[in-house]
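Just the one chain here, laid out as structure tokens, in the form predicted on its own.
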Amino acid sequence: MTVAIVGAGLAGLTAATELAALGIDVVVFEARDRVGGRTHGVEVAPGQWADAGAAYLGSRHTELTALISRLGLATTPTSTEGQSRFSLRDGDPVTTDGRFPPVSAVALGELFDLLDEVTAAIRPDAPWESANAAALDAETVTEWVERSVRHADARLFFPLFLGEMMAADPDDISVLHMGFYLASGGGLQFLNAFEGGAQESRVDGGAHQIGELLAAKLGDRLRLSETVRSIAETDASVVLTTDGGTWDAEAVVVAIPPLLADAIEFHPAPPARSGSGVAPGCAIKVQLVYPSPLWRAEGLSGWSVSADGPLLSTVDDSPPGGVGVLTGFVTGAEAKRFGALTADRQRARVLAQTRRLFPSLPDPIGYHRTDWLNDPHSRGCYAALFGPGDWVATGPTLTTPHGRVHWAGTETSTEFFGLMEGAIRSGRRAAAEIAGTR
């Protein structure tokens, strides 16, 4: 039996290595010239790496932590010790203890109560079957905020929260998608936390190592820089047409984001993988490199939140014992505006903001920008954003095989959707489907 895998991100590589371990022949096609998909490392100093893509994990990410251990990798805590910086209104940024923003505690409490109510109403295993799913899926989050969120401080903070959690513009997603994402990821409290939460740790040396080590197990069964253009099913096989030629297989796993999957020409055509409202995840990551984590000497954690952008938040992603790395997140509507600027203008805006947030820091010795929103091989990050009507329309066929075509990718996982954990679980599910048909 030969199985073709489309996409060498964590989902595709997981499916490929699981099937290969069962003695099944596999071939993996990847449009990029590298593996890892939306995990990607940048070398910030000789032998020192930062995560330009997916980075964080917590104790509930059991498949990911088990895989990290099997591959001989280790994790390192995300550093949050020290004071935080907030720039939420006109005037100079303010410094606070901990991560609670300098806004009305009552307003934030009401906001989080509203979010918990939405989340509790969602069936994470089948959000399209939730009570009132059609109504929740018909309303954008912007409309929900206008209807439900009353306090000015909550309205000010909410887009920043949503950008950090989901890399989403409130205009782009339905209320059902927001509630599902929070429920799927373990709930608001877990997703929003560093210590004891979903952002507790990083892979020491970078999450990109996971894909590289999985790919090493595949050898010449991996074909980089080879885009799959069409998939045609016959009575006995599946025929894939790629930039490099034509390939026959008995089954295929399509493990790429839904917007990319829909760009493949299928015969016969499956139900659409992306509804009419699906949008790319709005994320651009910036790494600012310093000789060491200089902000720690000032008693600062490196954590900041800003309403005026372009960096809506920053976090200390310094490698242990190495250079200092401030990772900045440009998300939501700000990512759309920022992504349209020239590279020089982007850099100038980032440096100007950093000088304002952390005036004691010198200019960085290194600068790295990774634009996921405009990346043609990802069409956004952290994950695709499901807009009004998309879950009701596409959810029921999200994981259903279409003949010999099987589906993987974090957007097909109702567990930890949008996260590395979801990608790995989806790859294992697809491999088990195929192995069960032998």
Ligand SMILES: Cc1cc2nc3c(=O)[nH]c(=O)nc-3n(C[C@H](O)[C@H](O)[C@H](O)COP(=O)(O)OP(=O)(O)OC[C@H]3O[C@@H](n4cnc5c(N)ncnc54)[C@H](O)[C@@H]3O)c2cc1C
Given for the second form:
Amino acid sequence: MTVAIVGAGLAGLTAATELAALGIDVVVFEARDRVGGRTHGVEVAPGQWADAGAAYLGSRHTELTALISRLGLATTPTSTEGQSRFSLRDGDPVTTDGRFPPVSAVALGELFDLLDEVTAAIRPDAPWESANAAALDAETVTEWVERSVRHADARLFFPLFLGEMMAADPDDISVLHMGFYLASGGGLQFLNAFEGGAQESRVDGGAHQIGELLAAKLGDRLRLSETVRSIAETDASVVLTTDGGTWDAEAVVVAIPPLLADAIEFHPAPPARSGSGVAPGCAIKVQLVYPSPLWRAEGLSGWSVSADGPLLSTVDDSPPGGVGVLTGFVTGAEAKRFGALTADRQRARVLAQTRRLFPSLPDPIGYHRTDWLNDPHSRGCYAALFGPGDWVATGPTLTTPHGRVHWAGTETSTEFFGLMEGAIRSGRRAAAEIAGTR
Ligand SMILES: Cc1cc2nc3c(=O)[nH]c(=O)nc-3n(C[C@H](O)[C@H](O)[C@H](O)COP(=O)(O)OP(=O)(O)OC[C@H]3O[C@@H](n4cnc5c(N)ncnc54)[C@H](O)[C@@H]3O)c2cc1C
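Would you mind generating the form predicted together with this ligand now that we have the form predicted on its own?
After this comes the whole thing, all chains and molecules, with the earlier chain placed first.
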């Protein structure tokens, strides 16, 4: 009999690949007409791609880097050389050397010390069992900032930092979730850094190729545009109902974000996958395309940070030797406002901001916008955001198999939660659970 996998993101595709390698029959159901989930490529010029979803990786992402090289893909360093542009206060943007923002170093030092303190208090393998978990999980990050962060510059910079790192509005997440995310991802220094950190490189040609290459090996074991609607367990098997019919399986791996898992009808019902405060995340990515990376000639890196939005940060994502690509991130509370505008209004606001930030650049020759906030097939971008009470309520059963149903997806990984690395590790864990029961 077959093992059914729900979701062809990196978690589901990894689980399927591992099980197939053990000689186990698999079938993968994917709601979209493409694989890759939260990795997705946009063609910015013929044969040149940029990442509309996940892009960056670092040396501690060991499963991801091993997979990339197994698939014959290469990585390219993220380009950060040159000066940065910051628009944090009224008046013209300022240019600085390196990535350090023009705010008080004392304020930034105090903020990072406070964040390190919260991170150190978390048990990354079981955040709900951290000392003081209930109190940390009861408070929103907004409340924590009000209580703990004194310096005006730190209060100004913090929401931008959180938006860039977690695509989170501080109102939406608990202090426990923020601390867990930092701990799980390898700590603040690693998560925040380009060189030597989590943003060190990108997949040459786009991260979407990982899913496409895994899918090609699975061939007709993959069923696209087939949403799984219900999963019912009998004594001898488990029956999945999809848009295409019903399927009998020996076991199932549900490899989708918690909010989408809760939309499936289960018999018998497992404990809820998401708590009442879990939010789908707040990320909209914009790619501005130029004939070449024109900003480099002026000594600029393309990195910018703005308090006034809509692009809270920009980064040079140009394909090596190709067109110039500035990727803009609209995240956190700004993404909620921006996502509600018409496409024309969004574009006008982005172009007006880019003229202010980079006055010597011509208007771009290409514009791409990917709204993950309003995408019904993701509901977790960059990853699901756990609000007050959610970790304590759902954490203990997040990875516990429910009869023949096993759970994967980056939100079930306590290592590198929310990242491609976490998705791959979760897929491997779920496959090992099933292999171990045979
Ligand atoms: C804008 C953005 C930027 C990011 N940046 C980075 C980054 O730089 N580095 C990094 O490491 N990570 C980043 N991430 C996070 C990363 O993309 C995810 O952690 C990872 O891709 C999640 O993989 P997954 O397999 O767990 O879930 P998903 O990729 O969400 O896959 C789940 C799949 O299940 C399908 N599905 C859902 N419901 C059903 C159903 N009922 N039936 C069948 N199929 C279903 C979905 O269509 C989807 O294809 C980013 C994400 C976004 C959105």
